[in-house]
Each structure stands twice: as C-alpha cells, then as structure tokens.
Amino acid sequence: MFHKIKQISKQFHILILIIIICCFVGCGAQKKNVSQIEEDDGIIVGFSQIGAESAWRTYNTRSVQEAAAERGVQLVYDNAEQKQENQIKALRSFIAYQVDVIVFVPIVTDGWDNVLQEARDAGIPVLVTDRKIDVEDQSLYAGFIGTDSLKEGRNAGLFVLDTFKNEREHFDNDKEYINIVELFGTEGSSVALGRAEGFRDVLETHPEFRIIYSKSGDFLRSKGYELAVEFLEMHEDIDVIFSHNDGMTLGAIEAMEERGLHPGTDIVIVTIDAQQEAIDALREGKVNCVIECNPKTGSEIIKLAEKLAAGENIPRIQYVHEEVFYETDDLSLIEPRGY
C-alpha cells in the first residue's frame, strides 16, 4: 500500500533502529534520527487522497506520485475511498510512521483540528491541497495550494449572464425567467460551497435568472445521471444544467440524449474540470462552456513539501492556473488534456 517492495527492507530496518533509539534515548528523539538516517534518501511525504471517483481526480494523483519519484521523495500514499473517516486514519499512520511532511486533500471543509492538533504535537507540517479546510486554529496546518473554486463559480456565472444577454432584453410574457438546474459537487467541500458561492454572486443582482434545482451527484458520472433522470421529469423549462464537475456533466448527458433532448442545444451546459470527454463534447456541442480544474499540481505540491521538511516558510495559499474554454473559441488549439 505504501512503498515499493524494494523499499520494505529499508524501511523494516530504519523501525528496528527507531525502537533502539527509544530504548536508550527517549521516543522523543524519533523523527530527528530517522530523518539523519535517511538523509541521502530523500524525505518521507504522507500523501492522503479523497479517492479515484473521476479522471480527473486519477490523474490528479499520478502527478503526485510522478512528481515525488522524479524528486526522489518517498511518498506513502492513501487512498480514502470518499471517506473522511478513513481519511483521519490515513493521516494518524503516518503521524505514526513519522513521515516528514503530511499533503492531504480533505473530502470536506470540517472536522480536521484534533488530528491536525496531533501533526502538530508531533512536529509534521501539513499542506492542505485541492480542497480548503475549516479550522479554528489556522496555524495547524502551513499552506494550501490548489483551484480558486470561487473564481471558477464566477466565470461559470459571467458566461451564463453573457449568453443570455438578449433574452433579458427581449422577455416576453411566456419567459419570465432563466432556469437554472446546478448539480452540486460533495456536500461540506470546499470546491463545491466555492463554485456555488462565486456563481450566485453573479447573478443576485440579476432576478431573471433563478435556480430551479440543485442537489449533491457527489462529483460522480452515475449520480449526474441519476440527478438529470429526477430534474428532466421534475422540469419542463430547464434554460441551463451548472455543473459543478464534468464527471456530473457526462452523466447527464447520457440521460438527456436517452430523452431526444440535444444538450448544449436545448440546454445550455457550462461544466467544470476541463477533461478530455468535456473537451470532445464541447467540440461536438453537447457542452457550451468548459472551467479548467487544474489536476497538473504535483511538481508544486512537492516542491512545497521539501521546503516544509527543511523547515522554511512556504505561501499561505497558492493558487493554480487554470483557463477557461468557450464553444466560440478555436478549439482545435487545445492540447489533449491527458485525462
């Protein structure tokens, strides 16, 4: 689950010099030794992740792990299957096996103080990824690096707003208002309140346009399926589908076509990520307007680990960049995302 096999040995060693450093010095000198025994090896980074629910979220992942082995940094990776409680045990093991520096990108905005208060007693600094966290004290963790899902929100507004510009100044009796259908991401992330958040500041001062359903798919293909099956029977006059992730799109996608309905035609679709299958589909018109969610951190993340485990200062927040992709742009400039 962790290291490659090569490496068990090593480490098996490393813990029967820990335990004799114990014996004779106290447990407190634990993290100080294994760090001098393992300094030409590179540091020790524990890596939680939320799970493998999208190609997105895959890829995000693989440019961890690329990124660590071209560092030389050993990364002992978790996978918490959309669990936060496995997520808390993930991060308690390596706190455990006293790793350098514990990334983690956390399933939701709350419930992270104790172990991070435990991180902290135990001198691990921690870098907070892809999804902000909640806490009352801010100091427990050192940095975040990540999407600005406030922003992405925003833009996902502003091109709705543009695309239906005339129709605010043309209505007539029978079109009061724009329906808008969101499907939410995970309920309690910080990516899904963000993009939600940025999107309804841009239209509250725009009464015509008025969201008509939303509900959580949990950023998964199957539930945004399920979710356009319930919203198509619920809604006649559907205007626009916000989705808070392509995976989601995708999913409803499949159910509108299943219907005769012609997404991106009859309903205007602005999703975001930014994978490859919404790209394709922004191409073929199915989908108006693509928000890149950049997965591309790794090279980042990792840099920012050695500086915490050399015991610098790092940005308290470090934003990615990220595009945004219109279907009147030149999409045969865009380069083959790799997810």
Contents of the next structure:
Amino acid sequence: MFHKIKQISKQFHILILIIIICCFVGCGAQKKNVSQIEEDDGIIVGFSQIGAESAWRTYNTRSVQEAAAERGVQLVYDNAEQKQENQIKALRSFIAYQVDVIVFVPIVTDGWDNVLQEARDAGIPVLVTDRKIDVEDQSLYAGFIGTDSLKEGRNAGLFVLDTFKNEREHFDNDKEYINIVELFGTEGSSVALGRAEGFRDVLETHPEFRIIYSKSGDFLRSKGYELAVEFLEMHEDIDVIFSHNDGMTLGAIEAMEERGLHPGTDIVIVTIDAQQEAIDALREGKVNCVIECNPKTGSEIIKLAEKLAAGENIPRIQYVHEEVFYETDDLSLIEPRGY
Ligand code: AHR
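Given the form predicted alone above, produce the structure of the same protein in the form predicted in complex with alpha-L-arabinofuranose.
Next comes the full complex, and the chain you just saw is listed first.
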C-alpha cells in the first residue's frame, strides 16, 4: 500500500516537474527530452547540458541519454542554450521536485554557490561534468568527471615546441619570432581557461614564441570562420593556429582555403576534440596535431549518479582517458570517432 502511494506521488512529482521546466525555461517540444521520463521506480537524474554548440557536445549529450536509458535511470534533460541563467533555472526546478541526483555541465566556472547551496539544503547530491567550477565551499558538489583541459593545453604547447625545434635553435641570431594565433573557447569556461593556461605554461620559458592574436570563438564553427577572416586580414606572418576546439578549426580552415592558403602547410594547426572531421583533416595534411577531448562519459556519469543516489562516496576528480594524434602517426589505425 505504502509502496503504491509512494509510486503515485513520484509520478505526480514527475508530471509537475515537466510542467515547471517548460514554464521556467520556456521550452519547445524538441528542446526538452522530458518525454523520456518513464513511470517506474528507478532513480531520477536531472541533467543540465549547456547546449549543442559543437559535434562534441551533441555526442556528449547522446552518451548520457543512452547510458541512462540502458540502466533504467530516468533522465530529466535540459538544454540551457549557452545561458548560465537557464542552467540555474533548470537546477532550481530539479531541486523543487526532488530529483535524486543533479548532473550538470557548468558553462562557466563562477556563479554557482547559491544554487548549489540550495541543492545541498534539499539533500540532493550534485555531480559536475566536463567543465569545472570555482566555488568557495568545495563540498557543495560531490565530485567531477571529465576532461583535463590543462593537460590538453600542455600537449598543444609541447607539440608546437617540438615542431619548431630548428627555428628555435636559430632564434638568437635572426630574432624571427614564431607567431601564434589562438582561437579561444567560451570566455570564463574552465576548459578554455585550462587549455590557454596549459599552453602558456609550456611556452612561457621560450621567448621565441609569441601569441599575436587571441579571441573567443565560443567553440562555434561559424565564429572560427569569422575570426580567421579577421586575423588573416590583420597578420601576414602567422606560423601557428592553436584552436580550443575542432569546430572553430574547421571554420578557420574554410577561411584559409578561400584565401588560397594551405592549412597545415602554410600554417601549422593544432586543435582539440578529435571529432571525425578533424581526424579527416589530419589525414589530408590540413591539420598537424589533434588532441582528444573525450565526450564518451555517459556510462561513467550514470554509474556515479547511481552511487550518489545510494548515499555512497565518489572520487573527487575523475579524468577520462584521452589521446593525442600527430601527423606523423600511422593514421590508418585511428578508429572511426563516432562524432
Ligand atoms: O567543454 C568541452 C568543449 O566544449 C569541447 O572542446 C567543445 O567542442 C565543446 O563545445
């Protein structure tokens, strides 16, 4: 009897949750995946994703949705369309209707203290994924799973150091700088900050390198194209493009080719994500190094959410396995990427 009442009450909560999310965030049917909610006794996870700005992101969302479906976890999905305010609203709606666990990809590092305090007051554990946050009280979230962006930036820096070893040796004589353009990801996001920091960490003791242009393209292919049109107009002597994601890189390649330039030959290109199109470009010699950012985190996320729902502890930080693909590798060995 008690079980039946509990189940009816849970179904009622789910129904209200659907209505509230729609009201708060102003959803369209295709934007919300709340129809995935099923009437059973599995745990309910509220998942706030930042949007669909890249092939990487779309795959990441699917990875979480599929893993939840496989394990019978009810996922309440919200797409924040690149707005932190939408994410905060979604988190509040998850709290109001007492989901078992909240999982979210924070678009930027700052501004989460209040809403996470609300989640804690409601007794709902929070798992942060993909991007990190900066909160005063670290115990406001249970753990993080995702990419090591500092390491990605360092790997990009090491590749550049190695590629220009001859030029570096002669630098003292001719003072010919190695000029770098940086396509920066979303400002204030931990991944963009980490990639930028790791890259600079490696190059800071090498005065022969200088970053002559760095602007945010928000991880968007269209903005990568626009920025490339601008920096190619401004500078004739670019040696390297360090791009925080493949989407922006592919846009920049398009702009270069329109100007008759040969990406990968006229300008060395190092990019992050390793989506299929970037691997294809590596094979064609249009890109010189691709650093993997692994979006296939769904099943690990759902397992961690299940542990949290069961009151278990999870690791504080869990980085996913990531590789680096160089132009000199045997590229025939790279498996289809899936994104
Ligand atoms: O946070 C991960 C980054 O966000 C990926 O590198 C990028 O493609 C995405 O949009």
